[in-house]
Each structure stands twice: as C-alpha cells, then as structure tokens.
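First comes one chain, alone, set out as structure tokens in the form predicted alone.
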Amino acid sequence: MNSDESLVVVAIDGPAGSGKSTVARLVADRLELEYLDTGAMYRAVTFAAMNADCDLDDAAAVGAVASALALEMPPSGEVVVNGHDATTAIRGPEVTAAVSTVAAHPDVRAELVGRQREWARERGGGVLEGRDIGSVVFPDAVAKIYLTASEEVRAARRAGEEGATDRDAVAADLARRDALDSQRTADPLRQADDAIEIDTSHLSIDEVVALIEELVGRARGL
C-alpha cells in the first residue's frame, strides 16, 4: 500500500455538465493512469437503496446500504451493484433525481470517501473525478482541476447526453442539483482554494485535455 504522499492523484471536480467524465477519462489515458468516476459510486448507492425500498431521507438506513454495498467498477466501464449490472440503470431519471439526496448523508460520504482513497492507494494514484476530490478526498493531489461552464452550455450538453428535448427542464434540474450539492452540510461541492479553474464553455475536449496534461506535467516537474 502506498502512502498518500507518494500517490499520483489528479483531482477533477465540477458541477454536472462541465465535461468532467469525458475529460477525466481522456486525461487518464494520456497519463497512463486509471480512472474513477466517484459520481457513479453515489449513483450505485442510490440504486441499491431504491431497490431495497429504503427511505432515501433516512440517513442511517441509507448509510447502512452504503456500508454493505458490493460494488465493482472495472476499467471497462461497467458498474456492478450487489452482483447486478447497473451500468445503465444508475444513469436513469429516477436515480438522477434522487442521487443528491443520498449523497448528502454524512455516513454515505464517509463510506465512499474511504473507498475512493483505498482505490487510489492500491493503484499508486489515478484520475478521480467528482465534486469533492480536491477539497476532501485528496486535498494533497498532484493537480487539482475545477471544471465549469455556463449554465446554457451545461444544459445543452446534458440534454444531448440524455436525448432530452426540453432544455429548460434540464437546466432547471441542473440548478436544483447544484443547489443541493453546494449547500449540503457534508462535503459540499466547492472549488478547492488551490484548484485551477477551467471554463470549458468555449473549449474543445482536446483543448481541455491538453491543458490539464500540461498542468499535471508542470506540477510533477516533467
């Protein structure tokens, strides 16, 4: 097991629709590091709690679901929850609508933050994307990036991902999630003080990836 000081962790945070997942995967490929979508972990807990008919507002009950969760997230991209392939289901509208509620529970966050740290330690680092990687999970990451974009661009991207035609409804849902994620008591969404902000509104994916690759190389003295 590696000490945190020896880990090569690249933390990529930001709100939904900022481009985190696409960019983080490509950065991981370029740097030959493994990639972890921490948001998928919270979605997996939400999926498991819903399948167990758990009251999602019951912090203790949802925390127990998180603690008992059998979760597999191989590099190939599948998300296996308690032995069932939930790769598609965790991206569905029901889970999407409920995940911010589940992610606000302190016991859930403590459980998953512990798993995220262990994941990186077992691999000597990695590219982790989420909402609290640079601020909470790995505050000493080699590089901390905060991706953002205008509300209009984020809504357009998310509508395209979901095949939604009502962009106003998508924008309203993003605003709701932003408020829940940034106002929660436990590990709220925020930009770490020393994170580098990149507005992706008018940048191509390749431009963002190249910029992050340059920042990581500079941080590592390469």
Given for the second form:
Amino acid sequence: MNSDESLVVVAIDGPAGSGKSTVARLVADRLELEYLDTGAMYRAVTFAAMNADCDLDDAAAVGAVASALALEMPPSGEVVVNGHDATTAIRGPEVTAAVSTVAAHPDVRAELVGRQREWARERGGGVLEGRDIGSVVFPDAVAKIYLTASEEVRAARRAGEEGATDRDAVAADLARRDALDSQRTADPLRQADDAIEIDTSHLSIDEVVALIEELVGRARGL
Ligand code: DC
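For comparison with the form predicted alone, provide the form predicted in complex with 2'-deoxycytidine-5'-monophosphate.
Every component of the complex follows; first up is the chain already shown.
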C-alpha cells in the first residue's frame, strides 16, 4: 500500500484562466486544508533563473537553479525566492512570458514534484492547484478536479486580473501558453482519466466551490 493513500489531497488542475486559484483557495478554507499554488513554484524557478542570467533553454543550468532554490511560500501568500520577496515579480510579464519554457524541463519538474509531494505529506494532505496534480503528482488524490472555461471567458478573467485592456493580446498569450503547456513532453497539461471536469464559464465561484466540496465529501464517504 502506498502511504499517500492516507493523505487528504484535493487536486485541482486546468488551463490558465479556468478559475483554479480563486476556487482552490476557497475550497481549502472550507475544508480546513492548506493550499499550494504549484504554478507559483514554476514561476519562482523562472524568476531565480532570470536573476542568475541563466539561459532558460539550458535544461541543466535551469535544473541546477531549481535544485538549489530556497523557496518559502507561507499560507499568507508571499513567495520568497532565495531570500527576496518575489510575490509581485513572479506575476509580472517577464516571468509570465518565460515560465512555460522553464516548466518544460524534466529536471525542474522532478525537483518541484518532489517538493509538492513532501509539502502534502508534512500536512496530511492539502489542496494543490496546477496542471499535473491529478495526473502525476498525486494520481491517488481523494478528489481530482479539472476546471475548464471557454477561451473567451478565460481571456476576460486574465485581462481583469492583469488590468490589461488589450483582450486580444491576452487571448493570444493564453493560447500560446496553453499550447506550450499541453504539447511539452514532460508531464503535459492533460485531464487525468478519472478527473471530474467542471466547466466554470457560466458558474459563479460559489457554485464551483460548492460542487467541489460536495465531490470531496462524497469521495471521503462523509
Ligand atoms: O498557473 P500559472 O499560470 O501560475 O502557472 C505558471 C506556469 O507553470 C504555466 O505555464 C504552467 C506551469 N505549471 C506546470 O507546468 N505545472 C504545474 N503543476 C503548475 C504550473
């Protein structure tokens, strides 16, 4: 038996703009679990590699940056990378443009997947949000949710979050990142066979959270 079977892991995957972060945070609050934004970890490695003037296509160099990364992500939401508060910088356009390249390197993924598993084991579980949580990180998660939304809705949400006015540019960037994230060889974005898909295009945040809470309750026999 795999010791992970006793963990209460809720896996929330899906493409950018599907509503994962907002929903995962609220689900964690409702279930009194901690929340881990795994995308922020890939962004943190990207930030550190850029600061080290690393060639982002150099898999070995970026992998070394990932292995050496001192990363703190307290529940209050800050992301501290090698001692620097990078909470804002990791969401900036430079990191956003480069993160898919970094996330495609197998060594980077192996390092971060290991840290994500350790994070959950230390806490008895948690709500993990990302692209490969249900398919790779915790295939035995109690509940696996795959959030989607139409391209139009996803672009509108991202434009709102970023305060961007050029909706077409945001849509083009999302499409580019989706393509990179789903076509890479290492752990591409994909829906796990047994994940439950929720299309959030026409649902309120509260409706999505209630649906997930119900699914987790049912899966746990509560
Ligand atoms: O969710 P986000 O936009 O912050 O994710 C940033 C990038 O990291 C995105 O291009 C996909 C990648 N990512 C990944 O490959 N695996 C994860 N578990 C989470 C994010």
